[in-house]
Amino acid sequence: MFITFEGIDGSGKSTQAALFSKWLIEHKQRRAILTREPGGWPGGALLRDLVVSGSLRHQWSEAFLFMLDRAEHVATVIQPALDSGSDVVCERYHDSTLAYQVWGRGLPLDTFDQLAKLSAFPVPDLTVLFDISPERGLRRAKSRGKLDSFEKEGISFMTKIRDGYLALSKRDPDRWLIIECTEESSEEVFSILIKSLVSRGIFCDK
């Protein structure tokens, strides 16, 4: 099973993303990676330091970036462990390139779908979006220390970001389960994804 997780910068998806990974190896015996994007995948490095830097200049540069780093992680880490009957769980995926390069940035949606179908990236079986105020998430990564490019444009940004991520759930709810994150602990967010889960039944089989 292929396994997004998404959500602005703060909404607590690494933590989540940890915490499901490890439950699905240990709890329920599964086969399972834990990557993320960008810079997911062997060499990946380079790219995540450019698109967070802040450094690019051209309108277009971040997304084909994003594009690229998206279709080498598919081909040396996503479609392999998913033909080799892994669960794939994955901070951060082609919804993210949607919600930060259309609602942020201006870019056309359209484009994105036509490269996405082009490049043939495999749809996640299941995006889990982490809902939070976009106040609140910037707290939370400014308690982390330095801001990267996308933190520092503000609430503003953010506003742009989570507006794009619920309009993208509408288009396909069946794929997305919405957490909504208020004052709840990590704990207590994991155990809301667990019990949602089992509500559709997903991953209740042991």
Given for the second form:
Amino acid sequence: MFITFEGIDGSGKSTQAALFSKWLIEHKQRRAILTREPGGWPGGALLRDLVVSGSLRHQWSEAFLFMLDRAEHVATVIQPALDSGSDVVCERYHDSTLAYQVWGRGLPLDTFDQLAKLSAFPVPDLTVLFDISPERGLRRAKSRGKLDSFEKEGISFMTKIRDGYLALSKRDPDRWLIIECTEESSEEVFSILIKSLVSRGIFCDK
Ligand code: TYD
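Alongside the form predicted alone that was just displayed, please also present the structure of the form predicted in complex with thymidine-5'-diphosphate (TYD).
Full complex below, order starting with the chain above.
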């Protein structure tokens, strides 16, 4: 299965993705890899640094870089793993581009829908959205240290991204699972995630 984890900055998706891939391997005895965007392929680190530095000026540059990053990530990591029968857990994927570059920056949605089709990007079987308020997300991102260029955009930008994610989840409700993150610990959030999967009949074969 191809599972993507999405959410605004500070939503806790990295912690959950790590717990989840470990759970697939140790608890479900599945073969699984954990990867991320941007930068989850050999060579991606350079590109990731460039994009989060905030030094790009043309309004399409960051979108092109994220699409390039995804194309190489799909070709070198995601598709080979899926073809070999492994599960792929990916932190951020094409929905991040739709939420950040379309809802956040105002670029056209249909262009990215077409590009994803043309590029034959595999569509996730499941996308988990860790939904957190922009205020709380930014507070958590700040507590981790230096903010990247997206986090520095502040509450109004993060509100647009969150609205984007919620709109995207309504376009394709069967693919999306929304986990509301309020004051729970990461262990509690993880247990809610597993219970939600079981109630949807996903990964409850053993
Ligand atoms: P990431 O390293 O995942 O940040 P964090 O761990 O703080 O969530 O991603 C860096 C930033 O890149 C993040 O603010 C979201 C943004 N981003 C986009 O704007 N578009 C995209 O397509 C992707 C994959 C990420």
